[in-house]
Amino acid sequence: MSESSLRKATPGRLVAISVTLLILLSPFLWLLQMSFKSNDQILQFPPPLIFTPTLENYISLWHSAFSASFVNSLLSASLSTALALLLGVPAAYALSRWAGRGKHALSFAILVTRMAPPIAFTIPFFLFYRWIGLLDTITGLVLVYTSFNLPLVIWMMQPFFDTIPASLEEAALVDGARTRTVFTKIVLPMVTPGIAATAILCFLYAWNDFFFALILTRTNARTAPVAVVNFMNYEGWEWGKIAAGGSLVMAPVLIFSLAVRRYLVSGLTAGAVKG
């Protein structure tokens, strides 16, 4: 909200948007705080608000096998991601520019392979990995997110793409640029917000994904979703280190998205009205 804004807002709306706030952001703040207190103080009830912050937990985090399991995450999260977008923004932009009988009913079909559940992919992809030898590999996890996030970089580009004029790049043609530079230097810097947009989404179902790595993966593609959830075992749950392997999980989301709030807003805006 810009501060002309701040200034015509009234005080109720004002006490409503604070409101709002404090209830979506509450349990990122409940667990941020968990994250700093020792288990006795954790288990305390009622809960104390005022304490000795200690960084106990995040050590322990980095000491243990949490730390191999975050960069695989990242790992997975970001190649998938790029993975996806170096195949799909073509694809995407190809199919715009495809004035074929049979655009509709592809664009359809690339759709249908979104809407599966991912429990209805999971033993072929469990049976045909072990065969292949990559179950609890990078690669593995790789592939499966690219598979998942294509039809969605297609989807979400396609209407992009559909903005831009042909007569644009056909006055650079004539002007004797090849193709492959008018694709790179004109068509793709006008859709920026649309790549920087459907970046996030693809990175956040990667890096969020608990699923198909919990079942594809053992001990050396572990991600760090998975590798919370051992926190709880037969000796008990671990509350501080299961608080503070949350927060750490959510930070790269955070990063990532307000890096590129600016592009995410707009992209999302324009795909929606375009769409």
Given for the second form:
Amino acid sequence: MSESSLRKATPGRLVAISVTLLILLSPFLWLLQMSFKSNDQILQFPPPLIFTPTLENYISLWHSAFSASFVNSLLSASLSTALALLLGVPAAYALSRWAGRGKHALSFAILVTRMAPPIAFTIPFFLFYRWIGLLDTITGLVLVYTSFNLPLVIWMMQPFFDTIPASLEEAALVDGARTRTVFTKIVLPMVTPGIAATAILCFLYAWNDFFFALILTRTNARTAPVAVVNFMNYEGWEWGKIAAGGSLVMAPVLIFSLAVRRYLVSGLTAGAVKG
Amino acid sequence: MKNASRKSSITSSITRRKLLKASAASAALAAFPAPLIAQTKPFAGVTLHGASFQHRFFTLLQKYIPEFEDQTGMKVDLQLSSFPVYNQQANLELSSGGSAYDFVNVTFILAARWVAAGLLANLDEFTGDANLTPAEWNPKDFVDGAQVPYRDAKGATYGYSWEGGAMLMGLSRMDLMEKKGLKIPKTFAELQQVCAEINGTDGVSGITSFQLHHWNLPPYIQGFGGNIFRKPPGDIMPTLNTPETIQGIEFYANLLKSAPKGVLTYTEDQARQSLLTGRSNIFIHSSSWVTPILLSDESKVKDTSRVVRSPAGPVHDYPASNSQGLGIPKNAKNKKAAWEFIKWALSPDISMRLVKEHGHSSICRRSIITSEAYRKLNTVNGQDLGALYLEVLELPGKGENYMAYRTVKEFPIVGDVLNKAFEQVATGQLPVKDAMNAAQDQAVAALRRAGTQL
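Requested next: the structure of the form predicted together with the partner chain (the form predicted on its own having been shown above).
Every component of the complex follows; first up is the chain already shown.
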């Protein structure tokens, strides 16, 4: 917020902003306070707002299978994001620079996999993975997430490459640079905001996925969202652990988003406006 | 030529030192009984893969599994997941012809579907073979009512129950009731009266319940002579708008007027907590949810509580019950090893140890439930909880199997419709007749869409 806009912040606006923030943040704050309560305190009626906080839920999560699931989530989300970017960014660049007749048809074909709901692919993936032995493996999850994120990367990155004038690359080529150098040293730095924004969306998709992880994993590659559901037992729900797990699941996305927020706004808007 | 060269290489590899080593090993083997032990472990080297949802039974069983592994030589890989996750994964695995599991939990609500679809192995082949099952294991010792879901139309058995749930009534504030001159309700009419009179006294609600209406409601519907289906399992035409069903739904909706605000969205935990803290007087649910008012350290109402049979309707006295079983998938790779595990896990010995060493009471072996040790542990304030549990668990096996509605594969679809319709009635969105007429049409349409012939 700039200095001039701060000056314009009337009491009415401040109240409106505070109320909006409260509404937006209240589910998260409620979850967070629950994670520091015991199961008995959580079920008390009316719910106590002042209580002695306990780290019991986080400690028991640390000692449970949840920690391994958390690592599985980190691995599958990070690796699939990296792989999707590694394959998708050059593909988007190639599509951007290609002036052939089939360009639009190819772009559309790439997007088709994102059009069907994930459930349509689940059973084929399950049967195929069982056949080739990829069920309940991180590799299996990474491949699934990559296959879904790849079209997103290509479609998001293409407008960014379109905005870079071809003359810039031609000048570098005239100066003796090789095509690979032009791409890595000149083009890529210019689309960094786009890559950051795309990476966040890819990471979010893989990190928040529940359905594929539910069907394609068992115990070895179980991810954090499925592990959180595992606290909903037949004999009762472990509310404290669910809240602590939910809070922890949100943390990496929050950290990742904050780390790249500088690029995020420009990345999410630049392609759309200039493309 | 090849054979000759191989022979010479083998001969050259047998040195004097190796021969001496072999002789020493033979002498050692003869001197110690290790080979005999190995011979008594027919499943040595086998890894048994099993899956279930998380439950105290398995947490306790896991402590004994090393003993079983030691006896048999096999390794047990038991995968435990939450209830919804397990059901989803096991259903997919079995229905797609998978062989990842050697034994599985046969969840009550999925039992009929799995049995009808031929996804499970017939366990009579194991119990009928004296070499595989000793007489003392006695399959008939399992409470008949708990075994009903695991049998097909011809009576063949596809699972043995490890856990039973029997609907009982818990009353937390007998002191308040006595002050008002109220007795323990034995009929629906008395229940209605007690709930209404207690509600609001000392800040106590008359009754509590939770959001799984298709578990709570049917005993009232059946109590008035209605049902969920016309005559399950043979005739599964929904009967959600019969006068009897409507009467049951109306009764239950009225009953919940004496419940805490928000009861329609209560989870089982919330309902139990409101009973344990004395905020609600009555809770009617499976024994393991109700008996903590007498047994749990959390209970603040131990001195003023009672656990009794749930009230009878004007037409029927049908308290709900359920059970969970262990079975073997038809495509399992190690069926005999899996049966060895099931036989061991549900043996009288392990069952008794669970009762004596851990106070685990929701088992389904009649000989254990009626034993002195069990009775001693489960008699609190003069109330024989075991006898109550057994009485209710047995009922569906006597005469009409009134729990058949819940074990047919069509129940989950109709149950969802019933849940939504009841919410409309209880919140006053629709008059009961309109809601149930609409529910009937929706249930029939949903079943037809799912390919059911009606």
